[in-house]
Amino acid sequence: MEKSVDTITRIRKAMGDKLAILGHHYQSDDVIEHTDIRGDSLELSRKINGLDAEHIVFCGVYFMAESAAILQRPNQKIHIPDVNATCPMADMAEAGRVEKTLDILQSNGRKVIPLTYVNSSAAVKGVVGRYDGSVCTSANAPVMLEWALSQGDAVLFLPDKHLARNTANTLNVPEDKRIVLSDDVIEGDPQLFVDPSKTDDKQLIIWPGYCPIHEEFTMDAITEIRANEPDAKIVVHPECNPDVVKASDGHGSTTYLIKYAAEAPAGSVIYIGTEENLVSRLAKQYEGEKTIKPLTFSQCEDMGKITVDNLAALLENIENATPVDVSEDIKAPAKLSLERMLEVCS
């Protein structure tokens, strides 16, 4: 790994402006050491059009790279070190099932708005554009639901079941005017398990995707904390059952997490439920003024897949690497996807 540092010094150096590396939250520390920014994946994504950079090598997982890809500059190249780093809960929502989905959905006459999270592919992104839909992330999904409920007769939320029933309960959308689509929708002909007799008098229709490193965070964790150390506080992401939200402290967005953590008085022990690079780092920047703990030791094998050695790899070869496309009848709606969401919530 030594050569693949000096390698990576070296030719950031060399290239200057002209490269920029992002790095998402749940990077190891070995690639963050290399990044220029950090953030989640929206955040990183928008600042792609105010870099000056040509070349913009995201670490993280694929559809992130391609949500940067849709918002690029002309001159911009967006690469990623592994394009094999996926995320499961995307890959969850396949574009043509989820165009299927609505279709269905709406052969009633009822037009059902779609709102993906922004874990979600470009393909998905562009159905959700073209069918009046929009993107929301963790941190604006109430404004964004708040937002698609208006907009129809009904919302298909995608791909998080988690998030779409935590935030659902932060509006106070009624449980029988909820449904969460059968789990054979995901890798089955949705015309077989979608039933809009079923549906036609719901608000609010759920993908049943979930991510499985937030899966991991049960209440049987929380119930040994709280046994044993009563004053501990609980900290989670909204990608978690919503029985584990309910019984936290406090659940929000990964910049939500770290303001969490930055503002908890000193002598604090906080368990915080994402994952595990994230608040390995927490506890590392914080250490000696406060403890800071995982709820449960969970790691995202594909952010995983980036590491120092393929970050080297890619930057000897960037001039001549291919970078991340996303084709223009895809970009087009997903784009409008976007916009959709960032004129919302400006």
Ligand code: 13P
Second form
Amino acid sequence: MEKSVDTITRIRKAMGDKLAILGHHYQSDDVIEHTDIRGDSLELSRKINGLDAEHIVFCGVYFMAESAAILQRPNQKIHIPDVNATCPMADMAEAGRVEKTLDILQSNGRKVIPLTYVNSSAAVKGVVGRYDGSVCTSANAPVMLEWALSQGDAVLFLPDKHLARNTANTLNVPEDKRIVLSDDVIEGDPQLFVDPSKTDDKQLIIWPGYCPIHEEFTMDAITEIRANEPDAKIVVHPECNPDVVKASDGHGSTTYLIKYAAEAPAGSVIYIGTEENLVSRLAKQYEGEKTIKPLTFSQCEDMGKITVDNLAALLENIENATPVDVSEDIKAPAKLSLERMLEVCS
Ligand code: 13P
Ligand code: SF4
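Next, give the form predicted in complex with ligand 13P, keeping in mind that what was shown is the form predicted on its own.
Entire complex below, previous chain first.
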């Protein structure tokens, strides 16, 4: 690892402004140390357009690098140190099935606006762009859902059922106006599993995907903390189950969780329900001042695929590396969907 650290330091110095390394908050400390910009998904996608660097390295999962490749300028190249770092939740919505589902939902003449969480493939964002929809992140989901509801008769929110329901709770969308599609639509033919007669009185139609890492945070963990440490605070990411979110003291994006830890008074005990790398970084940062603990230990294996070694290997070969590529037919509508979000949230 030491050799890789030296390589990264040497190449960053030699390339100067030609290189920008971006990292998501869930990256390990070893990797985060070498990033120029860190952020949550929204902040990172906002940064792409303002970057002058010719080479942009994205330390995160593949959909994040793809979003950067959609928004990049013509002379820029986007790289990811390991193309196998994918997001299991993003993989739960396949573009062909999403498009077929939209066609079925609209077959009775209703205008259904798709709203995809940024944790989705470029191909899904392309479909969403073509069907007049947009993208949201955990930081702006309520604003974007409100926007989407105002654009048609109903919204298809995908892929995260928990973020969808938590956001609907924030906006007070009535329970009887929502429906979660059958789990079978993740892998099966929507023609067999989507029934427009069950969705045509709904305002919010929800894709059944979820994040396996945030699924680990349970009511049992919260009940135990409330019983044993009544003064402790619990904050969670909105990819958690709605019961967990309701029982917590607050919920929001990774940036929200970081801000909550920063603003808590000295002496606070805070349990955080999100990916372990971020929680342990905050615990170290506030050691001796505040006690920060994971609600449950839960690590994202895919985020962990980015290492100092594969970052060094990429940088050594960066002039010849194959950049992340999004085909032109997908890029244009996908860009439209992302730009709608950036515009609504500007
Ligand atoms: P944020 O948008 O809060 O950074 O979260 C991204 C993510 O992948 C959470 O699992
Ligand atoms: Fe995907 Fe969950 Fe990992 Fe975030 S934490 S990248 S949603 S699997």
